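Here we start with a single chain on its own, the form predicted alone, put down as structure tokens.
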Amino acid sequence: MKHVIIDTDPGVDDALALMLAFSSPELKVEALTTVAGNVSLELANRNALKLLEFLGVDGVPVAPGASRPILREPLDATEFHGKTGLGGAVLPEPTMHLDHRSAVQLIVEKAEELGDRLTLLPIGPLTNIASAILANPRVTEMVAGLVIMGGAFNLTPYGIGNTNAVAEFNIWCDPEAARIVFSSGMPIIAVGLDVTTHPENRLSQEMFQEIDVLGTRRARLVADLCRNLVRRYNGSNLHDPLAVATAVDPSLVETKRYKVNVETVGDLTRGMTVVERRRRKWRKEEANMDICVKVDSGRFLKLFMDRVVHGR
């Protein structure tokens, strides 16, 4: 069993990812930490608590994190995720409460407690992870590593930006935090747009219709979360669920190892994940990231249906 902290900014696909995580016996979710990104920190906190109550999860702390990027003004994606962040889904106001610790405190405490049994699973901007590294640099040596949803690496035909021409939203949102994390020395598996936007890995119209007619409590939530996106985009990308699925079963993906940096200065290229392809310019030991380039689509989508929709 893999112990994980999920750092999240729910978010339609974050909600689906949490449903997958809590239905996966391979994972023990130690905590959720929240971060501003898709939605404000206030909405991220509320949505995380709502989803835990929907799932009937007790005893998993939700610790509030950064309300803004390290250096930049916060910008959300509610135009995409809906004004509440949960698409068309309506969940009761939560009765659970936030943990008294901050996200950084909780990450550091769990890293000290669990050491290399702990994997960090950020599916939003990397502000909290970078802040934890700055607060206690030993975190980088203690934990097993990270599985992140983030980046557009241009290693497949689908690895182009979704926020600007070259950058994925989570990295674009706080590129300074991403640069800190990428240069930290921690083992990183990156699940980026190269695979999450591949047509074979998306929630198709046909899959959505299958979900929409089921009528179960979980299926109704999935349908309400995704309905507007499926209508607008002829399907929906499963960004964060694919990152969680990779943590559940790394054999679902094929990765390639590269040296990667993050653009923090360019007006047109903010948040670009710059992959160094000139092998003669860097040594093998300088590679800092395993980038997902291929997915076993059939197994991934079956996992999604079995655990997110049916709750097995």
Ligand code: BDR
Second form
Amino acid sequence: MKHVIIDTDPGVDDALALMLAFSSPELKVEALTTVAGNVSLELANRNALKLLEFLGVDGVPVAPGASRPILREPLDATEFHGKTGLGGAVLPEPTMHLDHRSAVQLIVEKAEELGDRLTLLPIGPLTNIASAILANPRVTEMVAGLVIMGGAFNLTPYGIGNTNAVAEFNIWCDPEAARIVFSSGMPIIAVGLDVTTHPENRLSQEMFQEIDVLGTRRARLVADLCRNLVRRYNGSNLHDPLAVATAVDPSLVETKRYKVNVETVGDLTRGMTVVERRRRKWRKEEANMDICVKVDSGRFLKLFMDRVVHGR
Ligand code: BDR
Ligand code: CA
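Same protein, different state: after the form predicted alone, show the form predicted together with the ligand.
Entire complex below, previous chain first.
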């Protein structure tokens, strides 16, 4: 079993990712840490608690993290995720409370307690992870590594930007944090737009219809979360669920190992994940990331239906 901390900014696809994580016996979710990204920190906290209550999860701390990127102004993505961040889903106000520790404190504590049995699973901007590294650089040697949702690597025809022409939202939001994380030496598996926006890995209109008529409590939540996005974009991307699925079963994806840096200064290219492809310019040991380039979409979508929708 893999112990994970999910760092999240829920977010429609974050919500689906949490549903997947808590239905996956391969993972032990030690904590959720929240970060401003898709929504403000306040909404992220509330949504995380609401989702845990919906799922009947007890005893998993939710620790509040950064309310803004390290250097940048916070800019949310409520245009996509809806005013509350949860699309058209309406969940009761939470009765559970946030943990008394901050996200950084909790990440450092769990890293000390679990060492290389712990994997960090950030599915939002990397602000909290970078802050934990700055607070205690030994974190980078303690944990097993990270599986991140982030990046547009231009390694498949779909690896282009979704926030500017070349950058993916999570990296764009806090490019300085991403740079700190990418240069930390921690093993990283990156699930980026190259695979999450590939048509075969998306939630299609047909799948949505199938879910929408099921009428179960979980299916209704999934349908309400996704309905608007499915209408607007002819289906819905499953960015964050694919990152969780990769942590659950790495054999679902094929990866390529590269040296990657983050553009932080370009006014057209902020947040671009720059892949060094000039083999003569870097040594193998300098590669810092395994980038997903292919997904077994049949198995991924079956996992999504079984666990997210049916909860089995
Ligand atoms: C990422 O940004 C957010 O909108 C999603 O939740 C996902 O983590 C995709 O670019
Ligand atoms: Ca997210």
